[in-house]
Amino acid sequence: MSEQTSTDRVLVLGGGIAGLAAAWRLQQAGVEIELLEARDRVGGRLWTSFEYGPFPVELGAEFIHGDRVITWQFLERYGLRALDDPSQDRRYVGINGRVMPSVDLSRPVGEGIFAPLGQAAEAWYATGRPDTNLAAALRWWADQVGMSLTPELWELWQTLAAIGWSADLEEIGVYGEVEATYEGDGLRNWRIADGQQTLAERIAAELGAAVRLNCVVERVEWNRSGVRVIASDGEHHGRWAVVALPLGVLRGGMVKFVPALPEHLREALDGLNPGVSIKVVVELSNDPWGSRIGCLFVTEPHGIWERPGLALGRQEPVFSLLIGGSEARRLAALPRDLAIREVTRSLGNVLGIDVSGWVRRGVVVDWINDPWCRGGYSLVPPGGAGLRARFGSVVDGCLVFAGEYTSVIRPSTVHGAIESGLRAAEAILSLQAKAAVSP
C-alpha cells in the first residue's frame, strides 16, 4: 500500500455537504483530492426539486438556521441569494380539529414554541441528576413550574421533538441536548432562493473532475502508510481519507473498515442514533389555508406543513410535510399512495375541510430506508453525551471523520456539517505539514 500511496492525495468519502466542504478546503490549499459519492448527484440530504412549480421544493434540508452561520460565506462566494422565510412569523398549530396561532401555546412560558424543551433540559441538567430522556425531564419541569400538562400540549411537544430531532421525546437524551448549544448562530430561518442542492452543486463544480459520482464505497483498508478504498468502480488510493459518510450508513455496516475502527469510535457509532424522518410533498388543486397561515404544526401525524413557495411570493398550492419519530417509521412502511392519502386526510380534519380529492400528485421521500443515508440527522439518546466529540480526533494518523453527527455544538444542521468538513480538512493539512518535515 505504501508504494501505491506515495502521493499526498486525500480521499474524501461522501459527497454530502460535509464531504464537499472538506474537499473544497483541501483543494483550495493545493492538495490533490478525490471525492467518492455513491449517488448520481452531490448534496446527500441537500436535495431540491423543481418539478412542482417555478420555485424550489426541498426534499431534504429546508432552511439556513441563523443569520450568522458559516453557510452565508459560501452563499456569498457563489452569488447565491437567501430569503427570510415569512412562515416563521405566521406559525399555527393544528390539534383536535382546531387551528390556532402558535403563540397561544407559547404564552405559558413567555417564549417561542420550542422554549419548554430547552428549558426542561437545562433545568434537569442543572440539578446534577443522571441523564434521562426529554419526556421525563419535561414532565418533571412542568411540575416544578406549576404548568398544567394537558394532552394537547404534550402532543405538541411530541411534534416539536419529531421535527427538531427526528425522534420521539422518549428517545432524546437530556445531556446530549444540552451539549448542542448552537451558540452564535443568530436568528431567523432562511431559504436559499435557488434551493439547498444548488449550494452543493456549486461547490462540486469548483472541485471539477475530482468528484466521482456513482462510486459506492465498499471497503476501506488503512494503516499509517495510506488508505486503499475498494469501490464499485475499482480501487482508489490516497495518503489520508476524510470519512464523511452518514451515520446510518456507518452504523449499518455498509462499509467495511480493515482493520476495524478503534473501539471508542465503534462505541460512538453504536451509541448515537440516526434520526427517523420522511417528507411528503403534495400539489393540490385548491389552496386549503390561504395567506393567513405560514406553516402549520400538526399532531396527527407529528410533523409540520410548510409552503415552499411562500418566501418567493408564490401562491401555488404546493405543500410539504416533515414527519419524524415513530409516526415517520409507520408511514414509511405504507404504500406511497396510502401514506399521501392519510396525511392529506389528517390535514383536512384539522382545517375542517375535505381535501381528499384535491391531490394532483405527490411524493414520499423516505430518508429512513434511503440506501445511501439510512436515516435523518443524528440524535443523542440518554447516556450518549460525549459520543459526538470522539470523532474530533485523527485515527492512527490517516482517517478523519466529518458530518453533522461529529459536531458537538451544531449537530443536525447544514452549517454544522460544513464546519465539520472544514475542521476535517484542517486536520489533514496539519498531518500533511508534519509529514513534510519528518525525516
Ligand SMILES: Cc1cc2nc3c(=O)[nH]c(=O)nc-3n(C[C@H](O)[C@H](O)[C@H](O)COP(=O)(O)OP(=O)(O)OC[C@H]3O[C@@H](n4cnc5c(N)ncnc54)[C@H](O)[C@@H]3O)c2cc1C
Contents of the next structure:
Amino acid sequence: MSEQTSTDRVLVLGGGIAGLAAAWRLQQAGVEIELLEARDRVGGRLWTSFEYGPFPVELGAEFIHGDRVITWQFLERYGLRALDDPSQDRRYVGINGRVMPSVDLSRPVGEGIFAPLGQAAEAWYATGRPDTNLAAALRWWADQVGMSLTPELWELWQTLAAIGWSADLEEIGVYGEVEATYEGDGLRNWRIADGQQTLAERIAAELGAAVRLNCVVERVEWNRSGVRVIASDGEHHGRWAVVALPLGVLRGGMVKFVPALPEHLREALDGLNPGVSIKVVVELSNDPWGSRIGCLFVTEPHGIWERPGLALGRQEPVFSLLIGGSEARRLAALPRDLAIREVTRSLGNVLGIDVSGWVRRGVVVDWINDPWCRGGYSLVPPGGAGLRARFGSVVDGCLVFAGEYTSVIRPSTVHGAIESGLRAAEAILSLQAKAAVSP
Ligand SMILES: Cc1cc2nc3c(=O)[nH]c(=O)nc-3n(C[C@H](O)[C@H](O)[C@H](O)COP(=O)(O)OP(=O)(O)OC[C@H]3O[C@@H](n4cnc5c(N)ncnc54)[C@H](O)[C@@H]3O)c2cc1C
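Having gone through the form predicted alone, I am curious about the other one (the form predicted together with the named molecule); can you provide its structure?
Zooming out: every chain and molecule, the one shown earlier first.
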C-alpha cells in the first residue's frame, strides 16, 4: 500500500448491513477500508439459522419490505433469490382463545391491518396539535371517526406496535411516525431464499481481508486529522471513520468517544429509543395450525408467529415468534425454558389445542440483552421528531454515522440501513475529494 492510500484509510465500525454497505461502496471507489466487527460473524441483526431443516429460520430480520427497495440491487449482484412470502395472504389473528382472519378485525377501518395506526398519526399531525404518543392519537382518532374501541381491537393495535415499532403504543411519537414515510417501497413482503445473513456474507466476501471479526471497538479518539480506534485486538488508524454501531450500543456508552460527541448528537442518541425485540423459535412434534394459517398475530404475548419454511413449501412444524415492547422485556427476563413454555402454551390456547409436551426444542433470541445490539429496532418517542436527521452530517470532517436509526424515511429496516451506509460512504468520498484538492 502506498503512503497516500494508507493515510486515506477509512475505518468502518460495525459489520451489520449498514457498515457492510458503507465499506462496499468505499472499496468499489478504490478507497482502502478496514471494517471492525465485535462478533464472530458479519450481519448484526441479519442472522439466520439452518438448524431446523432445509430452510432458513431468521433469528433477526425476516422480510424484505417492498419490491422497490435497494436490497434488490444487492440480491441481483449476488444472484440471490427472493420469494414472495405466502403468509401475508393468509394473515390470522389469535385473540381471546379464538382465531380469525385478520380482515375480520381490521375491516371496519379499511384496507391493511396496520392502516389505522398510520391514519390516526396522520390525522393528529394534520390538526397541528403538539406531538403525542400513538396510544393517545388512536383514542382521539377512534372517537373522531366514531369507532368503538373494543378491548380486542386495542390489544391488536398493541400487537402491531410491538411488531412494527418494537415498542408499546404509549412509547411511539406521532410526529416521528409521520416522518417515516417508506415512500415508494412497495407493500409486499419477501424472504431471501438463502436467508438474510447470506446477503451480509456475500458483501463481506467481496471485502475480503479488510473485515476483522472478533474485534470489539472500545474507544474512538478523533479529531480533524484522523481517527484512532482502540479495540480488543489493538489499535486501528484511519483518516475517517464510519460509525455503524447500533443505537442501543452507542446510547449505553459501551464505546467511549474522545473527545465526547458533540452535544447535538448526544442529545439525539438519548432522545431516540432503540426499541425492544426478542424472537422465540420452537420445533414441535406435531403441527397445530395446518395449512389454513399463513401467519398469526397474537396478543398474548404481543407478537406474530411465522412458519419459516412456508415460502419454500416446507411443512415442518417449526415456528418463530417475534415479540416487541413490554412483553418482550418481560419474557426476556424469564428463564429460557419458562419463556418457551409460556409462548407455546399461549399458541396452543388460541388454536384450541393442548400443545404441552410438544416442544422438541426451542431458542430465545434476546436482542435486548445482546451486548452488540441492546435493543430491537429504533423508534422516535414523542418530542423526538427530527433527531434521526442529525446523524446525516459529517462530524468535524472526520466521523460519519450510519445505521437503521439514522434513516429518516426508512428507519428500522434492512433497506434503510443499507441506504444509510451508502449515504455515509458518499459523504466520505466527497470529503476525500475535497482533501485531494486542498493544499
Ligand atoms: C427481531 C428483529 C426482526 C427484524 N425484522 C426485520 C424485517 O423483517 N425486515 C427489515 O427490513 N428489518 C427488520 N429488522 C430490522 C433490521 O434487522 C435492522 O434495521 C438492520 O439489520 C440494522 O442494521 P445496522 O447495520 O444498522 O445494525 P446492526 O445489524 O445491529 O449492525 C451493527 C453491528 O455493529 C456491531 N457492533 C456492536 N458493538 C460493537 C463494538 N463495540 N465493536 C465492534 N462492533 C460492534 C454488531 O455486532 C453489529 O454487527 C428486524 C430486527 C430485529 C432485531
